[in-house]
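As a starting point, one isolated chain is supplied in structure tokens, in the form predicted alone.
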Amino acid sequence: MAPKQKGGGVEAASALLRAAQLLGRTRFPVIGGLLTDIDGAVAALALAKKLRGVIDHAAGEELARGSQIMRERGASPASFGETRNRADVIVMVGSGPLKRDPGLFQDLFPEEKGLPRPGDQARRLILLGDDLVNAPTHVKLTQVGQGGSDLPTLIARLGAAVAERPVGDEGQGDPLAQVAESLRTAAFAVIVYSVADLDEPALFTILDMVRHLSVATRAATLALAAPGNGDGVNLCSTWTCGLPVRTSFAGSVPEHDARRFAASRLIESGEADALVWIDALAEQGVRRPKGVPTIVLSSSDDAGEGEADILIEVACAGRDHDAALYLPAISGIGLVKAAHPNQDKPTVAAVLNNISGLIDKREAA
């Protein structure tokens, strides 16, 4: 059974000491998961730099894909508040955004009257895809099914229609032609999607649509935030070392590579020799890579003692203690007050800083 920290005392000190001893012997560790608040991310970055290791977030693949698309094609993003208050036509791509945020319809289409909007047409929601959804009764919804094809094909066909390059035998009766016309005549159209649900060609098509529409009207995109405070950790990494997650500190300067420094690849290839996995947000369904000695910092009661060499219980950010987290509603970092304050468990930042200090003492000795 892995040594487990429960609050203070001898057992907690032993777990921290064993963690410091394990990490002090590593050559190339990965600090992964990173489901934590900004303070935890700052401490994780400092520890990765000290150990000359790598940082990667559990949503690293989604974050990397979004960053790559933006680098290669640029983007015209809208904030959540701007979409809610100003957009008159909202296109939701698939049901992925709604699965990630079940309250998305209510947030984007509040019943109360908001700020003045451009244009004179009533707000409307267009859903691309076959999945059945329950929109609020006050939302004007148009759904365009896939017609036997997959969602990326539907997106490609809409992109062609927006550029007035229809494919096949579509005519004015084609629902995609009608959607394209709605987008072209909108005062402010926003396409909402989840990066995790779409491949690169589909994402490129969405950005091309927005670019084409912006010649004559206003259009933008709203990509849902990555789970587990992924956007917050990514921002923290960028302002700390100038690079997003999936960055290595093994060289004289930090190096970012979205493929080489993916935690799962490093562990599967045998390049990494230890893993510190952080989940202080009690996320469901997040699986950590296995195959190397592992230290787990978890706020979940069912973290699984036998699956880690060292398991340290930590406080849940935003539940047990106040936390700075990325808040989609403001498209930035905000303070979340503790829902149920609990000082019995240490924060991620406190644990990582303690381990770092013990490593320094070990090296000095």
Contents of the next structure:
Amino acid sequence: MAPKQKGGGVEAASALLRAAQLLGRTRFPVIGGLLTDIDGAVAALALAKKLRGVIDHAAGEELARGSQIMRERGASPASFGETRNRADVIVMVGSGPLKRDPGLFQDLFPEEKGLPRPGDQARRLILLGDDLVNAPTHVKLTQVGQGGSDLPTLIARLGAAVAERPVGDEGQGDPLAQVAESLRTAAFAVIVYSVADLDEPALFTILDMVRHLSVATRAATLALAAPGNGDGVNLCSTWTCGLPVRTSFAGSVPEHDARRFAASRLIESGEADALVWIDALAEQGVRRPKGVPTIVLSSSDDAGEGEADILIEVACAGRDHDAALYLPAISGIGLVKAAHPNQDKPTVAAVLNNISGLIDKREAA
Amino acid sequence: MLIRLKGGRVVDPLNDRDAIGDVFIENGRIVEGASHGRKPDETYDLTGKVVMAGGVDIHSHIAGSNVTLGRALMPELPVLAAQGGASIAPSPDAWGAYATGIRYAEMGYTTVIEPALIPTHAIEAQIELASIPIIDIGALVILGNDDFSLGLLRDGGREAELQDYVGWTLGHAKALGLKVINAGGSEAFKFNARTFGLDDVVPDYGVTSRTVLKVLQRAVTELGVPHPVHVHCNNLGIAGNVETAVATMEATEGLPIHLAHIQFYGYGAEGEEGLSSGAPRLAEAINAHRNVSVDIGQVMFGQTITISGDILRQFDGRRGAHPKKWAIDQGDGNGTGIVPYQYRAGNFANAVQWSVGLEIVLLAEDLWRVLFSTDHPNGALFVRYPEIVHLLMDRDERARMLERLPESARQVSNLASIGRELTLSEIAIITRGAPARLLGLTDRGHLGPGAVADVAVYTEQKNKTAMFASAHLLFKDGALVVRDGEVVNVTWGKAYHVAPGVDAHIERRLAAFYDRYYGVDPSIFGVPAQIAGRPDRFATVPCLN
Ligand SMILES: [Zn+2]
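Now show me the form predicted together with the partner chain; what you just gave was the form predicted alone.
Time for the whole complex; same chain goes first.
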């Protein structure tokens, strides 16, 4: 173990002790980032509960939005495997999904024939929105919605068309009416999107569309996984306390609130008085909220030295050690073997459990 | 350390015991008392108490991606259930993993089987199960709607390979047994089928549900897996489906089979409403087929949620959702359907369901083959077990409940005419001895020397709901974990599984299959022993050959 403290070069044990001291004094800390594996999430949830704090994930905004739709109305998802093998019509909402997963087209449209599937039409891809994309040559691609309409408007109009309500001025010739017809005649239509790109009304409209279609045929949604093991952490939170991330353990029962318990809001408003920021998946471009005493657990070599009050170097899940992470290909949690096994640094779980033990000791003393 | 449990009424049907006496515990095991001749280190005076083995639950959905999808859909479930009078804390975490173990222990349960492990999601399920304290667990892994099995059956003559595949799947998921849910039905749903019976043909694959089921049943038997194939039949919840259940029993040709939550198949189509109790017909068939065991799947009135790999059935059931929301997860293999549901005493169909479950138990000749369950949470939350025990043991309690049912339901029910009251010993059979034996967990479910010292002590009283709601004491592996209905010591149990040996060629075939169709290597969903973070978490139950 070689954790560093602000200013660097201090003993590991001392950093952990200082972290425990800092957290032992807090009133309402946030455990945020949560870019970690399932073991790390388990430990973070336990620590948040002990400290009567809040848990949130770096992708908390989209996770909480997806969770809200689920709580209010439910869901009709298909797994990645079912979409890849059996969907004959795939509608992709904007180019957001492709930006998140550049290999998406290849994975959804492999060249080899898939598992037995319903219907006999060739598989096709419909791209909704303004961006131009290049699909593999063996995929039949239709693009609809060029000309400036934003995604929410396109989705609202497609929703109306699927329900066979008037969609606007263009009448029967409207390309969206043709998309709706493709969806109705599909054997298994899947609408692929990233929750991060869409607001709640659009997400509800997509769900309604799929449910309307599935009365007569088969239809489903496929939301791209959140970055940074967001879905894994969210699942872990749900089986642990019954609620998704952005949950507070300050009261007698856990409480979830997508806005009140957003890490950034709690830090900026000063409601939270400390932050434990976990960044152990080597993700790029994740921004940490600033303004309260902060303990950073980082697997990055250039983890902003001098910025955190306490910096603890940790192993990178899936690179330095085997890790349970959400894997989109199986639409669930799977195991990633360490790419370069390295036991020099402790895991997030080990560090958090250590700090937790030290807090217990302090309290007992 | 020698512990003496002194002077309680020891109810231990597997050892033919129901008498006042002592039970001795040493090093986590039950030991012979008389041969010791030495002074116990600790003695509990259990005068007026009932001493039983720890409860063993053969079918309860407590973990895995399907259950957690239910939690995500309905965090308010415990609050609504508590408002309806269920004995559960009104908090979202009351149906989280931790609370599940605590509540089971408070009721005197020590082993619970999660019956629907999705092969590709086995890691999540096993991690969740490992975060449930106190109880031991086993899990049943689902096949029968997966394209690999169906592909082997389409090609014909591939039974040996299928057997290897079943063995591989059990080992890969660290499962204790095999579950088959509406064999072929979920696959048919993928081709837009909306009903699927025993002799319906799986589209494209050209095999019937009957064939899929029988081949998987033979595979489990041939592998020597102690627990017989655990089956969720076709046509769940449909009037007249008692014929499906009976046909399934007849299809088994004497090989062992366990039919889950049989109440949901106990419906005749008689009467003005076209729905009646099929319990007498079902009980007669169960009595006659000695290779068949069942668990009840008892329904209780109140708010719950239904979670099932029978996606075709759940898709249809979405219309009855209460509250009005549902999730239809079209996943690999079976997929999952989640539909919140409220059973109401004033609802004719719900009242018939409630009656049918009790009738099936009360009409059983051999309770070693008719096991206790609610199919938690599908028929009722597991926290309601004590109320069901009460109903089975007390005909006045049943009469009191019958009063609340619609007259139309009472007319098609046989419950009023059944005077049988189960004894404590019979309760111990259906909640301990029988499930342990059927699972091949021979070291539990009884209090004979050598058995694991999982011992539940209850205060004998007329009100059986109160008696079984909170154990006076519970010992897990010889350690006191519950006192006066409250957990005093949080311990961590084991996960039991089988590990059949399989031919290595199956791994190569599976690697090619998963690479082509899913773009992954199957090792990513195999459960490694260290997944739970505790070195002694997993324990192997030997196969019988
Ligand atoms: Zn079940």
